[in-house]
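We begin with a single chain expressed as structure tokens, specifically the form predicted on its own.
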Amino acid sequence: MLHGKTALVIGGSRGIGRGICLRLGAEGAEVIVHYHRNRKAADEVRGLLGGKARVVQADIAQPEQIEAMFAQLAGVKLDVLVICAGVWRASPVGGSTVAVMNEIVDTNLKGPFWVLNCASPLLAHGARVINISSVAGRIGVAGGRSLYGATKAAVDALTRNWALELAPRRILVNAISPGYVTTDMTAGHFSDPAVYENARRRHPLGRMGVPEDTAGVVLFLCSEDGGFITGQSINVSGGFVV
């Protein structure tokens, strides 16, 4: 379905991003895997993809590194851009630090904005841009998650505005909002069996999300069947949030 298409997955070396890379590659896309720190994980994904897959690196909290990454991609036509990289940190009111605040905002909000700003000249007419957001941007949760949730609500706002701004180029911009997904990022949170079981019980479908759940929706949004959807944030939480 995606033969002859090129996809860049920001945050593609691990977790949800890894699942997206593998699904897009299985459908024939030439995938560019972005990573921040874990080159070994990125190379593993590239090895599984084979073909013309390549790896690029940047800390998306640093605009100059984003710019350097896209300088390496000069001349590449991007048909798909998935912005998946993000961080989760607790940010309790009265107990947070400037460093934590800056890390969350710089990575989860400023980073995606500057990625698209730099990627825009490379996007093909009719390209698909997909942000990985979170249902945390739609609900309030006690427990120090306010800043993370605020950045994900901001990603949804970016999605709506970008969809209108890029519509003249027939570029479709959507977001996907997962709930809890079992990845290495959530492994620490769910290392306590009681915490894991409590979260699982809250899912109407009786299981936690996995990266493949999100990857399947990414593929749909890249398909012709998803060709009249833009400016949306699609809840893929298995009913965890309705």
Ligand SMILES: NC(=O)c1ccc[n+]([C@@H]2O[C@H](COP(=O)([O-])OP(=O)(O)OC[C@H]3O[C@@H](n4cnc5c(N)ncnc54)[C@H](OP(=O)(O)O)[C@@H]3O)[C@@H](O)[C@H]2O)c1
The other form holds:
Amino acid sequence: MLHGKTALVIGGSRGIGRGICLRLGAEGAEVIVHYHRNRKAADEVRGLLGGKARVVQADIAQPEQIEAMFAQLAGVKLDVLVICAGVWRASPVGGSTVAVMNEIVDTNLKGPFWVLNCASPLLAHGARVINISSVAGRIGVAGGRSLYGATKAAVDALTRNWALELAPRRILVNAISPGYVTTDMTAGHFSDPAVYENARRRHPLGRMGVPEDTAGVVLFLCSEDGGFITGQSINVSGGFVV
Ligand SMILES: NC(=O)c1ccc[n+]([C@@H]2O[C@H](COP(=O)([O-])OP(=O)(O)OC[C@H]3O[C@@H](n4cnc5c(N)ncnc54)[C@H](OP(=O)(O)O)[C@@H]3O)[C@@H](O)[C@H]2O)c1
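Moving on from the form predicted on its own, please list the structure of the form predicted together with the ligand.
Below is the entire complex, every chain and molecule, led by the chain shown above.
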């Protein structure tokens, strides 16, 4: 389905982004796998893609590193851009630090904004841009999640605005909002079996999310059938948040 198309996945080395890289690659796309620190994980994804994928690196909390990465990609035409990289940190009221505040906002909000800003000249007419948001942007949860949730609500706001801004180029911009997904990001939280089981029970469909759930929706948004959808944030949480 994606033969002849090029896809850049920001945060493609692990977790949900890894699943997206593998699915896009399986559908024939040329995948460019981005990573931050974990070169080994990115190389593993490249290996699973048959060794032909390109690998690029940048800390998206550092705008100049994003610019340097896109300088390396000059001349590439992007049909698909998935902005998946992000961090989860607790930010309890009265117990947070400036370092944590900056890390969450710089990575989850400013990072995606600057990625899209730098990617814009490379995006093909009719390209698909997909942000990975979270249902945490839609609900309040006690327990130090305010800033993470705020950055994800902001990603949804970026999505709506970019959709209108890029519509003249027929570029579709959407977000996907997963609920809990079993990845490195949630591994610590779910290392306690009781916490895991409690979270699983709150999923009406009886299981936690896996990266493939999100990857399948990315594929749909890249397809002809997804061709009249823009500016949306699609809840892919198995009924965890409705
Ligand atoms: N897991 C969940 O339950 C869940 C739920 C809803 C939404 N999400 C969102 O889905 C996205 C992916 O989450 P995940 O669970 O797959 O996380 P993960 O397994 O921890 O993977 C994080 C990915 O982001 C990259 N990354 C982290 N910080 C970065 C930085 N400063 N600059 C550039 N890249 C950076 C990592 O690169 P390295 O491998 O090089 O470190 C890795 O590829 C995030 O935006 C997250 O907020 C996750």
